[in-house]
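Below you'll find only one chain, the form predicted alone, shown as structure tokens.
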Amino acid sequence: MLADTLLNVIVLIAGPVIIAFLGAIFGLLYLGVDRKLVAHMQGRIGPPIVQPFRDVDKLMVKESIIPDSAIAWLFKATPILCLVGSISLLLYIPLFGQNAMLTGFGDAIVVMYLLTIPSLALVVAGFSSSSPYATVGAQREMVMMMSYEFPLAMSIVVIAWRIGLVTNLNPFMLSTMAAYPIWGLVGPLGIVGLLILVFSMLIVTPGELGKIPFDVAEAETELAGGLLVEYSGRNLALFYISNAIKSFAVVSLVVAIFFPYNLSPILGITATVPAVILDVLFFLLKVFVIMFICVIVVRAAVARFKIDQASKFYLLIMSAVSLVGFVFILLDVII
């Protein structure tokens, strides 16, 4: 009994940080590719994909500068913040094709709450530092979330109401949605339906990492980097790492929702380690292939909105567009 409790304490303590680490060198891989392409997209060749790593350690070993009309205090403690809430986002998303640590605690409900955290420490960062520039974007920021948080709560819940319609189980648990994949329990309505919302969700996901076009926040021609154009150093690092491990989480999550399949059941293999290697690889596919279509092409596409055009880009089209998919959805129900 005591050596049992003994391990779980330690799966506890030592669980969220193996999933922090790998979380995070995944999202800086996911990024340092990111940048790679996109610039060979552009025409140009690009930093190497190990750049983001690089600049995590030069940041690092610079000093934190705090502006001296800053408040100090609450300048500090966002960046731990914004770490703690995309970490968080990690331990109740299934990741690699195994459950999620936290399966059971948490549904889609807490994630879409937990993806507010990051969002908002950036936020009360920029009014904090007491710059114009970071006014400005902190006020951006929470323009943006308001914009798009609609199409991606209606993604999340019709998928939910159709889940819910065949089993007794909580449909919002991300188990019950890879116990139930989507697209096994609609017909030809329905798969259209379902195609709409996967196009919102991932329409969504760009303007969720304030990635181009919607990185109105930032906006390094117009305000120097917005919401932290006053940090540097460990604090800026900080930040930099939250943002690669919210980028990987939030594509994770719409794998979750949309593709939860895992490779080694549906070519028969049983032997745990090739099935749990298989599953890890076809899992980062997934994730990759998911941020090339909704970051990669888009960012190397598109030139940035505006505050207006974006926001009414969420609220007014993706809104109205998630709607559709309820309705195909529906329609398929009811005939």
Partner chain sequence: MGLKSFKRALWVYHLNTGSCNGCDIEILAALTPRYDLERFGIVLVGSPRHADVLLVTGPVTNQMAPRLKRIYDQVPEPKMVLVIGNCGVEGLVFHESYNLSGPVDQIIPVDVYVPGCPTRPEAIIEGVLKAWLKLEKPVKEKVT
The other form holds:
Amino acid sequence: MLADTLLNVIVLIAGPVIIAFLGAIFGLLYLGVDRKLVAHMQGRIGPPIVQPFRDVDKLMVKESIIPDSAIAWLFKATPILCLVGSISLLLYIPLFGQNAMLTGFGDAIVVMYLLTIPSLALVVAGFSSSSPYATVGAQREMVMMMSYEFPLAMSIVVIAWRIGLVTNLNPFMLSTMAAYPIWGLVGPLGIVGLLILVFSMLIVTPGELGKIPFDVAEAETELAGGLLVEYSGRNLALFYISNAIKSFAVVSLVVAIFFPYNLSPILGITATVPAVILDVLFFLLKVFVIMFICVIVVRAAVARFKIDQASKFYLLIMSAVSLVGFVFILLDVII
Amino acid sequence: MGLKSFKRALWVYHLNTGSCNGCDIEILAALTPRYDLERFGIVLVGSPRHADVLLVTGPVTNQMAPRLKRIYDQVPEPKMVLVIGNCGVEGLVFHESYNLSGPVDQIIPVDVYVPGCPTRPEAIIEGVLKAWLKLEKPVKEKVT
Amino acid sequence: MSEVLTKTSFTIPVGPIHPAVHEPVRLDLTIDGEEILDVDIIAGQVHRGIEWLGMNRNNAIQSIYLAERICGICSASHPFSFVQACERAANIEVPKRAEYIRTIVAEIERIHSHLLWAGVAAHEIGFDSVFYLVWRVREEIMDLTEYITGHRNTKAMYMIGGVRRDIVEEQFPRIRQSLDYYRSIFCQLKTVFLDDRTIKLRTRNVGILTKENALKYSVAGPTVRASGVPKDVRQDQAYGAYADLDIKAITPDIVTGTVVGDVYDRIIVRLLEVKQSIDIIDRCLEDMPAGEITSEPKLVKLLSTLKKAEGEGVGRCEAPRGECFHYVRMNAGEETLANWKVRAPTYANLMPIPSMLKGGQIADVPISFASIDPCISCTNRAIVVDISNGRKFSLENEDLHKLSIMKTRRLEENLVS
Amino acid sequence: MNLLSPEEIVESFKSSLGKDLVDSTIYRQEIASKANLFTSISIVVNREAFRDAINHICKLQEDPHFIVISSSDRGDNVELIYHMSIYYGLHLKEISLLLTVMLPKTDLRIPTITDILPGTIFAERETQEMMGVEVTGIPDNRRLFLPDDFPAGVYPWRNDEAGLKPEMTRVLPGRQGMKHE
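Next block, the form predicted together with its partner chain, ref. the form predicted alone:
Entire complex below, previous chain first.
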């Protein structure tokens, strides 16, 4: 009895720590892969894959300067807030083919709210720096946040609605989405609609992650490093890690919604250990594929948008696209 | 942690204090495919706060001198300063003027001098390497 | 409404230490949200008064090397103009072969400069892949420059009365090899820069310089040609081997049929000029006359000629960024130049900047500003060399210097922090 | 546009300015193999007729190309040369113009021409700060290249007592031993 409670407590404490740790490691690893591949696409050799670890390692040793003009406590608090936001995001998303750490406590709506926390932390960081570049960067980040929210919400809600037609479970739970993979529920028209929704999610992802072409908030040439212009040392490292974790989490979210399949049931492997290993590897592969399509290729192939172009793109075009996806799925249900 | 911290993870901030662009384009050239400094983990960053190494070119005009000083202060410790090009090292053809406060080592402490007019990318890479070695030393001492 | 605007607008300094401006110049932008209300250019960040430097290097030949270091990228254009001015002042005739060699070096510089610009411009709009691509391609011209002149950037080819080094028949195949390389990739470059959707999106109708404004401000180089004015010193006035060639100024309507005068048009002009330069070098290699490469190989003798010379002369040449102008006056008996005035192309091209930026967005500032290919070092550095009677200066005024630092610090406190 | 020969241009100046045209020279140089001509015309005018001369150039070609103002200290006078060119845009037809005005040091003033050619503003600001010539009616009176804290009344291009004081310049350390004495 006591042992059980103790175990629960240990799991509750150790679990998030382990997940945060794994999230950070894989996030940084994917960042390294990203940099390496982009370099290759640009005709360069590029840094080794472990480079992000080295960067973080180095930043930890550096002095953390707090500028005189900054609001000190806010300036110091935002990196932690950003990291905590990213980690709690991880806890709600199914990772490595397993259920999410906090399954049952929150659903896709919670995830959508949590998604904004790191961005909000960045915005506050930008404003607290009191540098004109950071302020403009913060304004841009806010505009971006508002712009990509609709297509994102649209995709999640439509899928949850569709799943809700076939089950009594809460369709917004990511575990429900995993239990009822959406692709099996719809007819040909629905497949078309889903493809459209997948497309819009893939386009939202680089915006969510602040990558080219939607890295307007941090546009190096326009805003001298953007939001984080005043950050250095450990504080910068925390942002660096949370960014890596967030990338990992967002891509995992796409995987969880659209591709919740595991290999082990399909191949009929029942033994726990091989099944888990297989699922973990398959999950990492899925994450890599999504990351490759929506971050790496796009980054190597296009220029940065202007803020109004990026915002219009999301607000008008991507919203319209996701609506079209919705209509297809709706038609599929009606017919 | 720490021992190998600076190995292969140098972030570089470049400051032009009145140079003729010759060295500046060679610094850029060192980042591009033929020389590709990023394979050693060296990246050009947009803010001095993110930097480990300050690359300074030019003989420092009066107007740029206080800025150079301030940018130097903004770089978090531990840091290295590299002077790229002869005019930053000792003035070169610009060695007498009413509007110069240079060379660079008159304003801020300099760790590595890379002469040349303009410096070749190979020389810049070697200079950054020297800065590495120097940067490693105090870190090692601090850790052990 | 305007009251509201003034309340919400604030000034964002771009430069002098700002990644968007690779050179130290300050643009004070008054912005409202993302829109630019007003622009003020503050130059002089790297002004260092070459006139006093000239006091030490006090003869015309030494000044060539000073001219060469006005700008590391235009290290052929400035000496080219300068030697022309000196030759006219001292009535020195230039061998025809030297004119051809000068032209070849100047055109190599143009190819280099335009490629460099294309890379920087791509970087400004956050298109780093293209930046790396172009700079990889650029290394070929760097190799060629090194092969011909012995250095990647500083060319040191020009001498009053001719050139320092010959380009001999054995070197032609290597030069042609480079030209062929650029011919072979030209279509690729054209596709990347003229057909890419994002580049078009970021550059079309951005930073428009109207023909009217271009004429009003006497703008020079690709910037003015992109606004539809066929101004090109190579075409307009006889100098170098260009006088023998039939050069035609390139305007964007050759490709698109219309002239908008935006950044995109400037890309077109520069891109086509790369092609033009390849052709010019080819023609020069074919037509290069035999003969001497300098009118007076002995420098001491040349110096004494220059010392005796009395007169004035202007030298104009079309640098990659526009017209580069030098004016020289020599007094007999003085080793030094009596007057030397330099006007770099950016000097003229900076003036229309406010009209190009106003009403645009901050995001457009880097690319619009970069699109004139600003060379602040040229503009600021060499104002004039006015050599007087050889006064000597050895005292240092640290007090003045300190005062200057204090004041500047006070003034600049809020600029870059 | 009716292209005039250099001689006709000088004639047109004579008839337009009368005795205010002090001097004029035509310079020609044969260039390269085909011996095409480089042409420049030097015109010296009185200050009183300076604006008329500029207006006259504008009649020769609308929107003449303005290059820069060069100025030199010639003892009791300051010489300003307005470098311009006309007939651009046509193959080898361009003619460089050097419009010279002598100003006595006792009265260093020249009217602005920014209303005729707006592109002269930088050059006029530069002439003001570097040579100490007052450009009357200049719309932007600030300095261009020199810092704001540069002492007033000191003009780097002047050779007389208004020029740079010896103590204002310094040789960079490391090069002091190499100074010419």
